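Next up: just one chain, as structure tokens, the form predicted on its own.
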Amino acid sequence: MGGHKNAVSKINIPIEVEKIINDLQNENFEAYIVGGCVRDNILGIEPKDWDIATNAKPEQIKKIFAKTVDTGLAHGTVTVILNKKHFEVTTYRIDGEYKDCRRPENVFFTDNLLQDLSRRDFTMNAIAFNEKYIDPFNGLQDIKNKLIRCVRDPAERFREDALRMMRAIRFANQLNFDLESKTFAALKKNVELIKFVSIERIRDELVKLFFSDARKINLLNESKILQFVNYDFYKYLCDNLNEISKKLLRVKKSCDTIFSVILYKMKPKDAYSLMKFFRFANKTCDSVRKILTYLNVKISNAYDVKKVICAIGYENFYKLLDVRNALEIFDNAKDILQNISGDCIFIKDLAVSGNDIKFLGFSGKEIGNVLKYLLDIVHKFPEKNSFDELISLAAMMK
């Protein structure tokens, strides 16, 4: 693709992307990298994906490349596979009428790149590049000014796809950009439309938002958007968001730890219900509930550490420590943990089994109760974890 004269044009395009563009051009088609990968390059961020736009139709794209996947033919997208890497190549398109505030009823292919760019959400995402920038909406200047501005009429953009409102707030956090005044005014005026968006998509934007440094996190409250998603969560954040945002900066990033910090003032069962409302995976919901259940439990000696690990598992225990640290609940649990390596933690680590206890004449729930009793003794006195010792203690309970 040749050298780049403009300083801002020094985009380091992968060789596979260059080949796709060159192959399309050799067949007399236009081809540009577009959207997020252009924006991220300008910002010095390594793009996660490389998207290519072209005036070639899907069937023409498939003829040019040996290995393709029909990713979304109705929307003009074909995935081209080169060197085992996947790249989405999409035909220029115009969106049809939006009826559900989420996606167009249909799309129409076009040969006009400007028409394709004009349907995009924000000016910073409506830039194309091939040797030079195609920037009809001054996205380069908005990136320079750290400004999120809708393409053309912001109210229309948000009415077309209400998720764009959450994306605007998320991008403001991720990139530490401001929302342009007309864009934010239109967002606040249309926030109620967010109720037409699926909970899963809203959740995904919230996760991305909270995974960032959350520098503009207060936009969630200022926009009032979450009151139309979950009023209780909205009210909770209104009361606690400033405090939470500082604590989020100190936690190691995972869904479990982030939402444990966000929901740390909630009762574990209420936090669990909220996580279920946002349709997080069961494992994540359980993890947050367990972390919050033991958040303020005293951990000051080996016995405490063993009891907590036994209750929630090692993985959740480490996450619990991360959350406690973020909330400035300090203890010496990590030091203790190093000193109990090899000690019995779980029932399966006991020197006796359920069958051994059954042989003594116990049955049903009695067997489990005996094993729990023995485990508690071994937690306190690790040296007692021997077959003879535990059988003797169990026999005394008969």
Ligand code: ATP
Contents of the next structure:
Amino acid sequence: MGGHKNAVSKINIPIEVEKIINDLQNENFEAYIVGGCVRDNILGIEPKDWDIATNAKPEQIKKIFAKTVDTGLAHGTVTVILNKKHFEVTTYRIDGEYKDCRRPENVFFTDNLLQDLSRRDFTMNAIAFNEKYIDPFNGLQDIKNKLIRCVRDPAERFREDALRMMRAIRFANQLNFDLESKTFAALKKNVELIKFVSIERIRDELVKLFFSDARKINLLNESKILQFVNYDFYKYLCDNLNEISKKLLRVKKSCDTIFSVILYKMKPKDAYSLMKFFRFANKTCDSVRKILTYLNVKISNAYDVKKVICAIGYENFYKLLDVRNALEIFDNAKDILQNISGDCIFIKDLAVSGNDIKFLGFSGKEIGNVLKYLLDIVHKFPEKNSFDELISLAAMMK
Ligand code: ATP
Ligand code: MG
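Beyond the form predicted on its own, can we have the form predicted in complex with ligand ATP?
Let's see the whole complex now, leading with the same chain.
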């Protein structure tokens, strides 16, 4: 097996990873770091996680290490825990038959690293490293040229697993790479197949894309891929993508703030439906709706600030400020916030309770209405939040 010795740059491997590789080799198995961590290392990016590939079978891996978790035994993945850190050790494998453009249920183990590398999606993700690079598809060269190129025939690879098209576009954005011309041509021809992929997997790629600096965001439109995911979203992005991508650079990265910036021209209820369509957590969908509802509401004094916080909660309020800042909707809400600390904001902060109001002879819905009325007065005049004052105000309503 040919390979260049440290062809691009030296790889800084954590001691735990070295130990895992050594332990496997001491039992006469092969072991390499592989995939995203090799790619990121070459690019000078700190890898999020370290994946190790080996010809040892899962049961053999488990025998060698004291602490393991059966992460995906059927797929050959065992998580090895060392110094409380997790490392995925995966047996060399070949994927089984692909049905409906999705990754196969069945995988087959193999003893051959090259076969394992050849099932991987892009040349930059199909490099193994152990003292030297094993790079059968010239991934090093592609990384140097900032190119995303499918391993083997791109059309075939996209037809096998259509998510790879979203991954290609996501990586292009994250890494600021281009799609190699044959890969891009095959992608454009096959975009329709994305409809076979689950919304959650597409969403996860979109989230990664938008969390990055998104420097190749036009690929989303050019490829037309979203047309086959959600036509309304596709149309909306086509109309607004350039201005959105600039605004995205200014927002703090969380799903709800990012998607509020992306969807800022939509009606809150339509944005909410779209978030639901992408199966985001209820809390995230809800935050986007609330942020967009208050996006253009005037916030110019303490009363306004309290009203908005009361309506959407502190967490969403801070997110709203981030989003307004990204959209250049400026106000002095942050300064105002400092002057209202300790003021009553929510009904639960009132100096009277529902029971106190009931005692005055109110019942049912009236109680809530009285409390809301009192809260509004207290928002305007914080000094009125005392038991006696509020009881006498409430009594006047009787
Ligand atoms: P990230 O930094 O986003 O984790 P990654 O390249 O590590 O990027 P993973 O999804 O963690 O991506 O996958 C690890 C490796 O598994 C990839 O580098 C690639 O070699 C392979 N791989 C992942 N998804 C696919 C796929 N859909 N088809 C073929 N190979 C894949
Ligand atoms: Mg990874």
